[in-house]
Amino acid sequence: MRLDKYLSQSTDYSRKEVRRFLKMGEVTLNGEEVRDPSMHVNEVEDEIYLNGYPLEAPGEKYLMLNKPLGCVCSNNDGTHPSVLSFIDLPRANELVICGRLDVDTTGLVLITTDGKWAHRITSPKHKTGKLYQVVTADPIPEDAVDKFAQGMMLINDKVRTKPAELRITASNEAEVILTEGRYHQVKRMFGAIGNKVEELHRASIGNIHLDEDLELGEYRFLTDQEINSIQ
């Protein structure tokens, strides 16, 4: 594929900006400065950057982040950073989250360009399980299990709850599955059984699993069965 094609596609950048930016001598192939837009690039080896950012091949992105503490799941809510300031990719802005966690809330987030994949992530028909690890502030009676499982009704809405997985792990620990994303839900279904939440990690997406590799704020991309594993 010509470098200018290769850009321009992979970014959405035009052919007349990407030709700027080559004789500006901002694009280096494997290392090296280039600006012939009709060099021809090896889309797998080769290893291409724009304004020091690298470039994947054109098509859609799809990545996993560990979320830490203080950041949100939107683009920009005026207070705190987004999650999509840690992606180090030309127009990190424009991607989009697949679902949200809290800001006091850590672990994986989904993001891609892709909304048709990301709508089957967060669509409750698709019935994509998220796997919750929560700490609450007091013992969690076994009742609950059965009171999850049967669905609850929160305040201010106006349906049920669909059926959750509560595994109790500890006196004070516990692993819940959604398949639904409704606000704070973690936290106002423990607080319907009057107890509080006290840390709330999200470990996985379907089959998707956080990379333990993963320190906080760092992401990587998805892997092909990863990517089809969302169905």
Given for the second form:
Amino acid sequence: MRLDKYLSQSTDYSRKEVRRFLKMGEVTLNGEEVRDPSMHVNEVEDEIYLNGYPLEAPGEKYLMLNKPLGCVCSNNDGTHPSVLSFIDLPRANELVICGRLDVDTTGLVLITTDGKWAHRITSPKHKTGKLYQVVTADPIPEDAVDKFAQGMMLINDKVRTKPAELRITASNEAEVILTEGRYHQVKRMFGAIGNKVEELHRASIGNIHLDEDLELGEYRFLTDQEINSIQ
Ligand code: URA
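For comparison with the form predicted on its own, provide the form predicted together with uracil (URA).
To see the whole picture, the full complex is given below, headed by that same chain.
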């Protein structure tokens, strides 16, 4: 994006006003004074200051975070830190967390400013599959595959769970794909077949896969392809 466009879109100033600021030497790009309005800027990586104040890149933001144990996917529960505390962006507490992982679940969390996009991820109507990797206390019997596929009545719920895909990958390990996100759903589904989830990790949401280069607590911006993959 051109520098003058970036400046006017991330402030309330017109392009004309922005060009005046540039002429007056009031804009820095990665610490260097810049005056050329047609200069190309990278919206994600460049640090742009106007009159000494950092500007937030215009447009919606879409991030993936590798959630560690011990933090929550709400803004604050008074006991555990929020996943948003890892996000080093202005007004991070206004971001939307797309669906919740339990405090003892790790893995992929999507975070955005775009409420409609978040809704497409969380609404069961959109059938966006969430892939979980599970380690259980006891061996997982083969007939669990059919039980997950047929849907289950879970205690305190009024409707059956939607069909879920269960792939047993080792005697006490499996992958589960859910298209809904009920409270403690994976743990309760394994509970319903008399087993217990010992470890739970979310590896993907639709075609967005947790980036292996992200350490626990690290995040990165999504690519356009990842953003557009959520329909
Ligand atoms: N199901 C659970 O039980 N816990 C999670 O964190 C996510 C899905």
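What we label the rigid core is the largest C-alpha set whose atoms superpose within 1.5 Å from one form to the other. Positions refer to the first chain, counted from 1. This structure is a prediction, so every number in the text was calculated from the model and none was measured.
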Establish whether a shift of 2 Å or more occurs at the C-alpha of L178 between the two forms, with the two forms superposed on the rigid core.
-> no
Does the C-alpha of G59 move 2 Å or more between the two forms once the rigid core is lined up?
-> no
